[in-house]
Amino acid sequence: MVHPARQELLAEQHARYIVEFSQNKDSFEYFATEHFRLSGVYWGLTALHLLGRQAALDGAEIVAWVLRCQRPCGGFGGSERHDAHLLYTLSALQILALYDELDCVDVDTVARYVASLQQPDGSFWGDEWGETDTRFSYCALSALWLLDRLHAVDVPAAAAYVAACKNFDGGFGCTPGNESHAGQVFTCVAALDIAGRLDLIDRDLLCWWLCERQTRSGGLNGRPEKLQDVCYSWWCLSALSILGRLHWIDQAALTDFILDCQDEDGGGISDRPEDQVDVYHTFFGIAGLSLMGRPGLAPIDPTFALPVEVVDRLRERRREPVAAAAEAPVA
């Protein structure tokens, strides 16, 4: 049963808590969370962007901050002192895209930096230093996908290797042989959308294995026995999306879930119900609610983690010169 506090989405507090938590620079969770601050600001810049709150804060501050954080090699670290990661290149080019700025960096050097990542059998290592994983298989073809670069590496070996990764009860890994987990089927589903491959995937077995990750609280867990959290109401919910099986679990059940994660004095959502907010739980809870169809959210797209109207501007844009090249007169 929901708290009485927390029947509805406390849009306002959240909003609140997103600023106050990004303008708070002397907390411990700043200093914290310092080695994956662009990630933190895309979660939250979203999760304001979904709730309609875009401009509570300062957008050309954040842009300039973003620049600052690329190395020389055209990738990103997770903040100013650290090195260039996939993980954290998405992010900078998500809040890019965000506020229409992609066009602030040079989108070759960007995707000459992804493309030195991919491997021989088609995944991607995450830095140079060789650690390979199924999200960054996902965070180089969304990065590519959002700079127009998809050319740049080798697709069809990118999307083999995610198919490599499929197991028994049709979910994904992060690595051949691996066991399945929400997290991973997310960020496999998302980059064999974006490879044009859904064809690879066991549609109703992994689809009933993520409707298995409901539980009695009408939370959803990552992987069998373990407990429900909120962020896998993105982790799950964004893969049924894509795969069109959305309607296959008691929405009603998971909205009350994270509707009770809600902090109504502080605003931000937890993992759990009665545990400490954060932003990262915040913004899944959130974009989950968005997919659902919370009124008074803007939707998002389950593919790319960002709002539909960003990404349905991006490919307005790349329609257009194809379209004044059809009009243009023959010679």
Second form
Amino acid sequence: MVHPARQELLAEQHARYIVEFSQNKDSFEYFATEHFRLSGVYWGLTALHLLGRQAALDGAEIVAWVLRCQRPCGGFGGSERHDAHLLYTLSALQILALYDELDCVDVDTVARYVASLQQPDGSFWGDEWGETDTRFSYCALSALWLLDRLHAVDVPAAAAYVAACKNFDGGFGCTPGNESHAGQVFTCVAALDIAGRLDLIDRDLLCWWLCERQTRSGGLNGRPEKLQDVCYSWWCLSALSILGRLHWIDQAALTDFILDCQDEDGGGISDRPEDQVDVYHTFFGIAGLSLMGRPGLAPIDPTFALPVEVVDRLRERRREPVAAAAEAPVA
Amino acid sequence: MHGRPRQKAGPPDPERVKAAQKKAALFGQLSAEVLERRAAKRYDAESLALAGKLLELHPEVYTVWNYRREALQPVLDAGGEAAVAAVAGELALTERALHKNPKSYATWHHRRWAVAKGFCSLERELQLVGQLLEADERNFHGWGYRRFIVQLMGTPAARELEYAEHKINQNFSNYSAWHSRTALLPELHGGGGDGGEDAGAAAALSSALAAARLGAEASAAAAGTATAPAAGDAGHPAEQPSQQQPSQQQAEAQPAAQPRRPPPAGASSATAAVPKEALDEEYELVKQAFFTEPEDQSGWFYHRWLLGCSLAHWERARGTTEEAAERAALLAVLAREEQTCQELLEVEPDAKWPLLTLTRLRELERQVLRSSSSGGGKSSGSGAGASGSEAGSSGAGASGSEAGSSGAGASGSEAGSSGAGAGVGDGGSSAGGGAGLAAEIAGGYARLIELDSLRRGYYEDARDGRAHVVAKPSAAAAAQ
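What would you give as the form predicted together with the partner chain, now that the form predicted alone is on the page?
In what comes next, the whole complex appears, and the chain from above leads the way.
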């Protein structure tokens, strides 16, 4: 059923698509994506890493640009001209982690920015303007874990807030009382994983809800009675993977769906077959294939959405006494 | 791009390319102009109009919403007619922006910010979001915004429950509306399971107010002027003046010095708070959905929650004088619901949802029968079941990966399954439910594997006692 030209992962074309997209600075998309460019770069770069082609982009240039996106408050804006926000602070740290350049930032300044956004009920604002969402709980905990500064916030309160967003179907919404959504499920499950509180999840119930996201097409949707979309290959699959239930979906069918969303002409992956490709879906398609153990792709960590190699490197370093002493918290 | 058809390769149409380049250049110029004025802190009408123009074209540019808030905050703090006019302007702008992109997080947040200032009619907001949900019935931003407004207005849960029923009757597949009932019913009947009375409502309100905090400050600061919030929200915002926007200085001075409030309790897990009579009405409502749209999953997920609530009544009565009566009531519910599933299966023998539900009803029945045969109350098996669950399920997870899970199943499963693996196996059925029930359950899952092979891995785990979505091993149930 997969288009004859899309039977294989078109790694070369995807890498070329990502590089060309990042270099085309005249398109409408270039301007329209300016406010979240740090996330766009993170998606493209991580995809290239998984494809083993990270050398296709100039790392020194990217790291220098990332640092220019940092605001005096310690947080990062979506690009040089934009305000600090947790979403882009996490993207910035993820990019620096990919290049093993986290030392370029003042860890405690960034950690203080993140901590300043935690609220008395354990939730996080995205920025000083007060939007509350469990997406930001994930951004905060993931960012602090990358910085090895989890203790800068009240982690039990953060976990309790996420748990309060749990719904009747075992899924999670953006604030208490809001409907479950697979994207939100990823952020909440991963946040609880970082907090060491996976026990707060109704594991079987949630994973059943997640496996019901697979439609006859083989693709996954994000909520009941919605259309399948490649990006849920990440949102649903990462949660299933963290919870040890990847085998509850038909992985062969999902693989075919993702492959069929490839553009064999220009490279890249779209939300559904024959739609226009973009970097976001290209990354989430490749990341989904990586979670399913696709040969030729580096494995991705389901909690931190970074190559396992990068996460392992950070873990290793923390275990080494010298590194531990160097990174010890300032009391 | 979401839902945008791919353009086939070939020589590009020069006219089209030219138009695209022009559009890009214009947008780039507008962005540059707006961001420069922002950097220069220009808060005049012309600058704000340009910012508004940009947001109408591209509502997700959060920095430009920040720009408008910076500019308008002093106006709103001062209150009076200028504040009323400013809020009206923001409402009109966000309405146009939502027309462009009804899922724009940044726009919805800006509207909440403006509304929380208290210079507008909440009734009108309710009406507008009602219109949006007529056109876009699953928009979760719209549902969340509605919840925000009714909480500000202090609307009783009963009225919102009527609204949810209205939406369900329009379309039985409206999962958002079913979800809404699971949050409202416990609230109507006195709070969620573990949080005490009103915990769910309080949690939701606290969350809504978090977004509105700056508005509260403004209202408090300008108390006495014409800043009284619109009708119906006498008890709302201004009582949180102590919450402050985290300034940079504060953040650096005392990173984690905020007082901690107890976290909000989960609102809608299965609960015995909803009385059995009310549950019966819900079973009747969802039955109508089954007979109208038997293949739609929304009602079935809701039904599973109802079963959890029925089960909770029995669980709560365990070891009390009411246990026998609750047990009988639960068995009667199970029998009635099994009957409904059987009727649906007579019409359509291969229907997955009634078959899955029937199989789960039988699992529940077996659980109830088993527990009573082992002496009722605190069964002696519960301790063993609990201690066995860790090892049992982790082993099961590994051995259960025959469906080609590529080894990833092991990656994150430190805590194992929530249920005890072997506890509910064949030994259990012979103790109470009888071999017939066990065979029907196994047969149900075997048929589901044929009918719905995508979820084979789940059905196998459920069949083999490694997954528990409704019925639970007694140990797990007793522990809750």
